[in-house]
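First, one chain by itself: the form predicted on its own, in structure tokens.
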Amino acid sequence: MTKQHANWSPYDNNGGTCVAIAGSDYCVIAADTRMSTGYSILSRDYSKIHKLADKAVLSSSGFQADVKALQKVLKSRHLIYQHQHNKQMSCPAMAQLLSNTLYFKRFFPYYAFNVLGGLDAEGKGCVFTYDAVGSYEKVGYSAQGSGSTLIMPFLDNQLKSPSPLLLPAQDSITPLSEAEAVDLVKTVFASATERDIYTGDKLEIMILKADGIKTELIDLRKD
């Protein structure tokens, strides 16, 4: 008889959807509440949205161990940087410390799928999206997560940005007002809760703007 082993995976897919869309002079970063393993429903109310500093905000799917982990680190290396600088970390900033505290462990790596939207310095809208190992991209909207095979060829349809290729570079901002971008965000989330299981309960809203966060919180399908 052949010896079997216990097939043991240090990593769980705890599913979910994240979007964030760029604005002339705000970022909307949106997350569903859910949060399953396989056919269960562990937490219907579980925030995928974290703010790391007043204008960078954090939304990740996959592993939510590994997300919480990665937070922390996040945290610490920002408080870091106050001490050092006097001063907050700038969106793009944020954006290359999670590059490099992701590929710092590409050999064993978080396994969380971010997007952080915010500020940039002259106050308009910047969302980066990323890959497991810190590869990223500064994009005018992105989708990551279960849902996001749904969601991107929506929004690309909608928002198409400009190839990266062009020169001279193009903004990569969308062109949607502030309520049309909350607009666009509730029916993609709507759309993607009809086809994907791990998406759904409650839809959390984050509105980065000059003036502060405003968040907006509905309900999703529930099944």
Contents of the next structure:
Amino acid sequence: MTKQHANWSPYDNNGGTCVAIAGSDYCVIAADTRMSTGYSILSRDYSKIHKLADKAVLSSSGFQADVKALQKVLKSRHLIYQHQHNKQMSCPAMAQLLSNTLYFKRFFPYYAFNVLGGLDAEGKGCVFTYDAVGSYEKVGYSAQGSGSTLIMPFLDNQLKSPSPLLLPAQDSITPLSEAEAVDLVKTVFASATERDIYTGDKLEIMILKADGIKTELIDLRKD
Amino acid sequence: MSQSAVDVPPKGGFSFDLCKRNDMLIQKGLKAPSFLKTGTTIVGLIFKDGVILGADTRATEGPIVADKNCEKIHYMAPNIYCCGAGTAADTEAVTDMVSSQLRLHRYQTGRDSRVITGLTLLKKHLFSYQGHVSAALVLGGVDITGPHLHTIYPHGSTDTLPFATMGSGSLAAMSVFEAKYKEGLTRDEGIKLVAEAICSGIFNDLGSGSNVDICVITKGNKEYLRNYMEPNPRTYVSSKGYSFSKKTEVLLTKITPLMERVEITEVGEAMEE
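Form predicted together with its partner chain structure, per the form predicted on its own context:
Full assembly next; the chain just shown is listed first.
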């Protein structure tokens, strides 16, 4: 007897793409602002980037209801940390917290594809990339979401990350300047928008540096 | 030699012989090949002097745009054009086939084709394939009996309408038509309304996009306005450009002749006639 399959799914995919690039003293986190369901657009102006701590910014694509729930959990855990340790969480600490939070729901996952960007203790950029259940890795750059398959090969080509298996361990941070990295991000999103129907409308770019956070909003194709 | 696996039914139509095997393969986990769908907005309307057809130009393969500027308004006859939504191969094949049939019919009758002839040929074909030929069409033209506009559904049903929309963006386009259509539109008003309806599909439906194609058919004349509107230019082009380092190395250049010259010697008797 064949297994009966559910005629209702608890998940939906709201689309969108997130990218982050780590530099020597900055971190660029970018995401488009389109939220969609099926073939319809729900919002042209929905931010997928959220600040978790001074030096840690999370960008998530996937099912936005799960993303909102995930952020609530992280925000409250961060508040507890601040009470207990009298300081903000560092980016690597937030990265581990996010991984644990995701794995906690291993058997009913958060449908969220995350990229965490920020500055580490030395002020260098760091990017952590995740899957839906919490497997994560510190990388020099990453893309997640519906346009990730279009963007990653281009970033691989331009940012030439050294293999993580090499010894001695090499830094995967890009030597590009901040302006060059932002130019790369704009090009990559303009290209992904051409070919991915779920990416478009506007591009939100957040640049994290030691002295603060800057935000830029660029127009993308609206079709 | 095994017997042929597929038998063509005597009276034409779809052969269901392989359906059971396909189902079994899908159950075993084989992914069926994906189709290139045109996830589209196509429209038509009747105005004072004839018919105006409109279409977007995006062809999608799932969530990816396969063709940013494809042609969805197909030629059927000098006075008849057809917009197609659904599986791209199906709309192309069915409109090409009926276009050829109409031409042969013109030679035989010595008269210009009528829109209802094309309509009947299309609906009979689609019905015999029971909806498996996934083509949703908007057929429009002007013949000796006047302007005509029809919609044809994949299962073979048809409607005759003063204005029509089909495809994934049909609701977005129809909302514009229902709000602004009136009888006796002039040519410019009609073109403007069609462009507005297609744009509504382009911006509000994710399956439609890129440019607007328009075709205006009047008595004795037709105008195919390819890329009438291009409301989606590329938003950002990097001023400095990007280079791709040459990662391919030529390791060895050697030409190996695969075949050697063969000497043919005449042996034996010449062939009998």
